[in-house]
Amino acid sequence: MQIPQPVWLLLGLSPLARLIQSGISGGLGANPIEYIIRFSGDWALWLLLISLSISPIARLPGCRGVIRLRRLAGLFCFFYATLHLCSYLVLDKYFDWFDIGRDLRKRPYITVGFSTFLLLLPLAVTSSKGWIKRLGRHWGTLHTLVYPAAILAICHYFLMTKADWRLPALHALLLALLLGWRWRRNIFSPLPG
């Protein structure tokens, strides 16, 4: 059964709708800015892992059609990563560039998170069919930046977490499995995709 693309678009926007609804109903907790930053960061990471999961899922019998959702998942990942970064820049720091610069020097998780965003940026910009055509074989090479971006995103999560590392460790395990699958597939059966 094929699910229409508008349904996937609505699913991708549902976390944003939930965030807006929480804001309207006063459900953002004692520190709404931190809630928004964490919420958008969590969704960016989950969608990054989902986009990396699509290739292995597409190899399962009857699941080949899911591959067309990889770009959409990646773009939603970038959308929530942008929301995450903008929430930090606008809501938390009020565009105080001196304070932001100090954060970049003193807080490694900020530097790692910003580096992750910089790696995701060219992927989002070049995700259209026009860019795929323009870049040709170089498009695939450029899009391997998703792997260091995912590793940095997990590092950002670990560095940001102060006490309970179970959830970042679970994300790291999932990423390790996905990267291991990709490595094994490329070593033993180098097929495109």
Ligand code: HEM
Second form
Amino acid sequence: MQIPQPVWLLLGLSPLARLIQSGISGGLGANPIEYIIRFSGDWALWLLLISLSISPIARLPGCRGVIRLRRLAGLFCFFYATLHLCSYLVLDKYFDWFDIGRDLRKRPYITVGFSTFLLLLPLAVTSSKGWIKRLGRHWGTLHTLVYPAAILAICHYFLMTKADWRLPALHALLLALLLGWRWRRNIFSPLPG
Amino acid sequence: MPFRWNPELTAMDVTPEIFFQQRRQFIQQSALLGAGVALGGIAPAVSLAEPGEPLTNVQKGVVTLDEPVTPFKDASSYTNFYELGSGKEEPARYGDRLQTDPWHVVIEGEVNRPGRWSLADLLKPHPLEERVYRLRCVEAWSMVIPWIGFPLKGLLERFEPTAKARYVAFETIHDPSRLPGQAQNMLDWPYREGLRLDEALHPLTILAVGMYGRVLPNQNGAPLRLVVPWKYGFKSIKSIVRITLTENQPPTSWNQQAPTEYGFYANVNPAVDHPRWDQSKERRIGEFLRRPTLPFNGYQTQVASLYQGMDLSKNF
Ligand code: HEM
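The form predicted in complex with protoporphyrin IX containing FE is what I need now, so please give it after the form predicted on its own.
Whole complex next, starting from this chain.
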């Protein structure tokens, strides 16, 4: 089941393609900016959870190969998080730095979302082979930042929610399972999955 | 004198076209009502027309606005109506779960003439007017909507509030077996809202039965909803089945859910911040750049006097 890399690349870009296609056909609803922000936020979170699922899946019999998709999933998470951030900065706030600064200070979900992004940033930057070599054993330590990042992303989701907690709770449950799996494994092996 | 309620008007003078629209129902129900119709010779009390049907006999231009009206498509597809789902587009999708016919409204509490009314009987004496209002949601988006309705004042006075009445409480229909949102514990159902009596009697406060020249779509609060244009949208309670005049401030749903975020008054106020939304600006649906939010949603000259001497940052 060796699927070539470009296929995964196209698959990762397909949500963006769908978004653009909906935009062209007027399918973004009455508040397109909100739609784009939520769409990109959803995909950033889903790809983060997918990245975290890859190590557990790779332990299943015959699934070792999926491990090579972990970096791509992580990078696509960062790609949609960047799209999410840019939609906020450009479409929602249109570079109104004063308002953006005030949001960062006064809107907890923005503060937390931004912190999440800051945690993801060094992970994306150091994902290349060169950086893996350069950082050596510190690379793994650095990349444990993905756990607090995922927890903060879920907090961000909860904080932006008004009253219907079902979807953020479902995502929190998935993350709890993924972290729980690692916690059990770490009893035997200290290396981050 | 568009704001004055005229007790001299009789049902015959003012019965809006809305009652004549469903001929079949008309015939069915007049057979039932039989004697009543023969006796009165007035417009028989039949139910409201179907959602989306045109309304005629509407006095146009009672309140106008020099701002472009939001397209009907947006106003009817992008709604908050948690009874029908917490997403913006779910209420339109599940709108037909809300049964608006038959519909009754209970009027009770501090009134001399309490009772349970069929919608048609409730609406009969009130001539319909079109009023174009801004609608500002607490989520920092806004629309301009041509409502069709009548001042709440006229209706309340009909039932003679007692000297003790100081507040008006409203309740939305509670039907968890049909309304998908009410099967979830998102809010403490049924949805409740309330106004101080002077706010309820203010000439800008209306009960709406239509918008854009037509009967209200279900997701917009059919068959009867409140519209209070200087308050955040959640105050304008939808699909009303109960109106209670009370001595004490009634509990209200979003205020109960998060008292630090949503006040009882919920007047549109760019100076009072919210932990999720920057209230100093708003996105008018259809526009790109956010525009500044106006105090009392632009109705300051009409309503600011209601709150004289009150600290609006405390009574938000
Ligand atoms: C970079 C800083 C960030 C900012 C300024 C930001 C801002 C926002 C905004 C404005 C919303 C929409 C709120 C609404 O519509 O009411 C949102 C929703 C969301 N964001 Fe972020 N966010 C950031 C980072 C992130 C990151 C890193 C993730 C995930 C990895 C994320 C995931 C989400 C999710 C899942 C939603 C909810 C989407 C939905 O309701 O369907 N955000 N964010």
